[in-house]
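In structure tokens, the next block holds one chain alone, the form predicted on its own.
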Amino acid sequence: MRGRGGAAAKGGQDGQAGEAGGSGQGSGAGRLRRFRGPQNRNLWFWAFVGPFAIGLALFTYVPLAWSVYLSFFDAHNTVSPTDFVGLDNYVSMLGDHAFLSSLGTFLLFTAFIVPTTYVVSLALALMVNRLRFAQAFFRSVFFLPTACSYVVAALIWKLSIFNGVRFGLANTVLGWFGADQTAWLSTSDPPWYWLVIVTVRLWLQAGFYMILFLAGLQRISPRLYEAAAVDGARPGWQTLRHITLPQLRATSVAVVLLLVINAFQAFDEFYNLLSDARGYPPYARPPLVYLYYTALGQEQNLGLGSAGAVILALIIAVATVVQARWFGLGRKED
């Protein structure tokens, strides 16, 4: 009886702990499988968006909180410093000269190119819905500017549109009509540097915000059209400012926030266009491009460089926040 009650005991306890292996084995079996999801969705999920997300990670979240390290420290000629100098060189950004000048570069830029792009997108959004053939040929061609390098469209614009005082296609075309010739980038009073700065980022993005509008016109219904010439709305101007404009409300904010952010970023056009052999010249230095010369010049202030870039990226947010805060982004139509 001893030997049938051990036996029993000891067969007992060895179910038990094949039940607890078993358990185990699948609870670790639902958790893979809850891993994958129903058919592997996870793991394609993964598969198509890892790669995608580990060089996000490597080369724009890495380098940002690298920059927001250096810009606590005296970082000259150096990625590693030592020397912590805490808010120095917040203070000294904010009290140079030569950063709040490039400040007001970049608000004078925003006043011509925002409401220019808005407007010139908006009227070659307006003719190319109302086009009945050829409509997708037309789209294509203003839209193909967008897929141009920033640097080559400066250089195009530098060397062949806008070249020296004798020579480019501007001062030719000012030559038939017995005009002086003009040197573009090289006289700053007046100022006519901003005539190419605004016309090369004009040609290079309206074609974009052409879309968006295009886009946003598309969604609007006809209807809407019918029963204003039904209640006697004329076609044009009373139709543009009582119907469509406020049914493209969402995609002009939308419009709005992305040409004031892309302004904050500008750089290529400047760089490429106003820098020569003798280096940049004084005036016209938006943010970017001072930044460029504190943190890459002689110098190196890779510190002081980093603080300024902090600084920007706040404006950026506050400046977006701000607008879409007043302009309503994301409340709900009435």
Second form
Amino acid sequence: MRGRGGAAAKGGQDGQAGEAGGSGQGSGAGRLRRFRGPQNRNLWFWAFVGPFAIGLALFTYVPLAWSVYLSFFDAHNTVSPTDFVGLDNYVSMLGDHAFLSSLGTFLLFTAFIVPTTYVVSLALALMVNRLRFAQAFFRSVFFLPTACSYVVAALIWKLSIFNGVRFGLANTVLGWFGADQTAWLSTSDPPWYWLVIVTVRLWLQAGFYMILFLAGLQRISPRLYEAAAVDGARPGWQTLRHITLPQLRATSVAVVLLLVINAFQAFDEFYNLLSDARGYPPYARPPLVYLYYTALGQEQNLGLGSAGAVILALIIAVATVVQARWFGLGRKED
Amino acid sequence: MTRDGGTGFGIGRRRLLATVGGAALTGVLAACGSNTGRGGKGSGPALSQWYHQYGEPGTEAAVKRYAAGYDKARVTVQWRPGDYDRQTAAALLTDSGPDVFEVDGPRLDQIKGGQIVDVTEQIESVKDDFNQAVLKPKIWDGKIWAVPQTIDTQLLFYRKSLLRAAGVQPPQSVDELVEAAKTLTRHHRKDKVKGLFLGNDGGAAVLGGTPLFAAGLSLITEDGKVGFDDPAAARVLGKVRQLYADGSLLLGAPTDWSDPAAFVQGLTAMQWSGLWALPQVKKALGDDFGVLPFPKDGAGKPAVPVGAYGSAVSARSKHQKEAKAFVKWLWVDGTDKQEDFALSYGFHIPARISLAKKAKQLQEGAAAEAVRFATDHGFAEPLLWTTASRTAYQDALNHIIKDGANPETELKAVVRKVNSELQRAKKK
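In place of the form predicted on its own, the structure of the form predicted together with its partner chain is requested.
What follows is the whole complex; the chain from before opens it.
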């Protein structure tokens, strides 16, 4: 620590010397020294951070700004449109039954998948946290699906487990009990496709949130539980409700935020489970899939698609802010 | 610490960075200079030609061989796997796109957006020899915007032995189709064989306008109006719903309608699939199968959809004249190459009627039937049938087939949407 402080102090002196010199002759060298910073730290900072910052600006912020720009133009088959249409694309998107229906469906989906994933991942974390042996093994087992791509998992679910013919895994098992074969992804009454979508999503993401909860659980001081036991609190539900959950509040807020954003950004598993070469069924069509077909499908209506993307981004932002305030994000820990 | 900040293996940090950087730069330069296609031997300008990835082995080598044989330009072929239509649509917005490319269409927006150039002059002398059903959607404003390459069509495959066992005749009307599928499903229940496979979504995506044409209607009329604002449309779509409601349809097969796997594996007695599946079905089932068009309904007539990838020239090409000349050489004058492309690797119908007539593989059996269906009953989606119209119609079809929604109400909403799309399309 002392060494670092010394170096900084030396650097500071160098800097002052540079500034002093800069007022007179040799100002170029002084500016260069100031730009480089003590021990070339500024230079190294930009050497490491610069490429990523440039990448972020080029591939995230510029397209984002360009998309907002496009949303005010009639941009069929072009990214450099000239026909300004004002808010027409927004009006058209907000009057589009298919887009509104996809938003409605996904509000319901979010309302279901967020608490379900929350409960499942918390339950897994509590279970793994209590293990006396092989904890690392089970932690890895539950976390491993996170490493699998959504596309691969969706194809396994679609082709092997939940295909609708007699040799699909689910149908084979049901067949042992005399049940008829079910077309899991092809019927909307009853909507079995939700079972396929929800199970693949849970399998893929519960392990990741379990790790977040595990980290939160391991930060809770055992003394709290000991004090509660001394006060007569019974282990189990009472301890969970009055100690564990309040102590996990910060983790819970982060988990729920991520889950809500993920639910509205759903694309991969839906697209790979339900689309075919000629289209996508109207039920369970996430907003992103709809916008993908609008902007990048054969219609190539980049203006309309951009307006939809802006609307969706605003909805996610508002939902995030409201929810963060609700759960008291940033509020001082109890 | 090792001397000079070394890595501990006797290699200096600077040298290591220089070596890694040099290797990376060499790799990048090598990648930039790599050539995925076989450049032509010609001494003219360099042309880039794009194809979507065909499933049939040998096709890629064939198109590279054709390109290499052209001596007026150096043609490089790019064989593009993945979502080809979206790749080309994006590439046409930039200067780095192809000069010549296959197009599934072209779409009206591409023509009106000035993304492709007309090739009327190249095809004019022989345009009557092209199958008119597939040439028509490539004409706008009196000009031809792409040269049809090969024709693909869809057919109803049926397994003779399974129909015979159930005492069912090949269906000649939609009513007979509904009844046949029901009887076949009931008769073969023990073996878990379904009557009909129209795709995993019950036919909403693949059938498209086929039932409407079978009922004597159309998607867009000759004078540019909605072609299915008629009670017959609701009636025939109601019958497609009946197939689903009866439990006669195979749903959730591992592969979709375009692959004949479900049919040859005995999961279904009848399947709607493509002409391309014919060799595979013949190899698996021998003569135990037949083909039919989609049967007629009421006063209509049998229908089969036809389509053809076209060869188009990008408006952003710096060598448009040379690109057009290459298209003419390959897809208009090069009849031997067209026949080879259509029939030596996969199974398609040459776009030129004269070639289709003389091709030996198309002279007899199911193949000859398919050519007859495509000629007599073929219809193609018109240019004015935009993507938004298609999506609205397919959504309605999904609601009708799977949810049992009222066909009349659903179709009314589609008619409104298509009308507004027609106004938009005709405006500019």
